[in-house]
Amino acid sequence: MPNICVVGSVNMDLINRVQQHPLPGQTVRASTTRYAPGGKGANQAVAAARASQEGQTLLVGAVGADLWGNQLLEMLKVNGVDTQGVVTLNETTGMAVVTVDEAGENTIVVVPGANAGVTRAHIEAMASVFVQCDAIVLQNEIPREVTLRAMELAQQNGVWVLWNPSPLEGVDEGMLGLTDILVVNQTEAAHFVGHSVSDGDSGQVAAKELCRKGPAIVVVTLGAGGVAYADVFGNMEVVPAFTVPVVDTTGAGDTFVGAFAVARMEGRKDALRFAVAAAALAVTRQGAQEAIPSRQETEQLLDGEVGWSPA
């Protein structure tokens, strides 16, 4: 069974739940606020772990020398999360402040701490680790130069790159020829190709786009619209999502990513449907890492056992 490494950030979210999110210079209500661990390296590692049926997964960042960071670690290992390429720094644990509407649309502030922290020397440390896994999974909420050198030993040790660039920060083309995989969404894609990305359509257009510039296989993941596919052999489809009650968004890219990445290094022929899957789940629920379907819930809602249809 495949093994996922996941190098990327580690936070704590205060979430708050308003009516709807305030306009510039206006102060509204939150109805509830509480803390939930997140940080879309340890998010995307739980969903991973949650998602594979006997692989392994691990994680390499950096929480902070804080009651968080203890916190965020026991989260993580209970999740079956390999925690061991995640060092603790004199940092404060990163954090993010996350607003939840009543849609259930979310808006996102992340406070880098100990995420700054990881270091290229953090990444070569953990390379005779990590060149032993399927595939590698990054995103952007850690120092370019760190995830640009986990890319490149990867690379020269045949082991997949899959590549969520998010934040769109910092990011270039160069790093596109260093992914296997890229997973975007419509404003990434946008950002990547130069025009707008609103559908299954332009998604479709885009991913194959976005195909000539490195990647192998691209995904343009369009939120209810569901996800487009394009890889370098010319297929293309559009994976339609599931129609569920809508709760909270946040975390179900990360789900979708930890979950496609398993599906994908197991050769399931319906790795896309299934990330779908789990991401539909996630949304039903409250938080990130907690909203994170199982792996038996995900084959649950594909076998229609779960009452909700794809859209």
Ligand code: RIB
Contents of the next structure:
Amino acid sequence: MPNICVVGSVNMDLINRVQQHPLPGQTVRASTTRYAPGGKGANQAVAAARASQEGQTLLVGAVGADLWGNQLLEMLKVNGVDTQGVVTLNETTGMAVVTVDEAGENTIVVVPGANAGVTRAHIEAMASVFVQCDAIVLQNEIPREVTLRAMELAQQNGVWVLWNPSPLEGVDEGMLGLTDILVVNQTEAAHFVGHSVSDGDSGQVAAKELCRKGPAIVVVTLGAGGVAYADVFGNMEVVPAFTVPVVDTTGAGDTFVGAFAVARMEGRKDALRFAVAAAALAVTRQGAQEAIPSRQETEQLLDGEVGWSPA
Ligand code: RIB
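Can I have the other form now, the form predicted in complex with alpha-D-ribofuranose (RIB), not the form predicted alone?
Below is the whole assembly, all chains and molecules, this chain first.
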């Protein structure tokens, strides 16, 4: 069973539900507001842990020395994530202000807090543990040089590198050369290839182009359009999304990444469909981490035991 190491952010999400997102200069009223666990790194770690059968999931990152930090660490442990790599820093815990509209679409403002305090030394101190994993999963919510160092160490030790360069801000394209599996959304794919990506066809073209920049496998997530896949062996595929009632899309991409990392490392032939199904279930529920399905729930959707079907 594969062991997955996620290096990334831990946030407390402040989630506001609104009818419509405010325009610049506009004030709108939220119908509900609440705190819930999030952070792209933590979400992907929980997604991997819930998707796993027996494998271990390790998270490397940081929380602040405050109430939220303690709560988020507890939530990770409850979800079966090994938190020995999460340090507590004399900072505030990372926070994300998430606004979700009636259609389930979100906007997110991230306050890095302790996530900005993760260092190369921290990664190096954890190296002996994470180089024993099958894959290392990274995003772009901790300092870039730290992500880069983790990639280098993983490559030197034969550990697969899965990179989800989100948020896109300040990404270093050179990091594609240290990436084995790249998972990007339409906007991120368009940024790297320099043309728009809007559907399965353009997604496949972009995935193929991205394979020439370093990664052996590229997945472009297309929301309701499913995912487009290409690899260096010339395989290309579009996997349709499931048609589901959309409640909240927050963390759906993270759910896809965590589930795909596990399923791909397991060698599942249906790894893409497994991850698409996990993400589909996530959008039917509120919140980021709390919306992530278990392996059993995802299998049930794949087996047609749940009423929703592929688009
Ligand atoms: O991808 C969703 C996540 O992005 C949220 O949980 C928020 O914390 C931000 O990191």
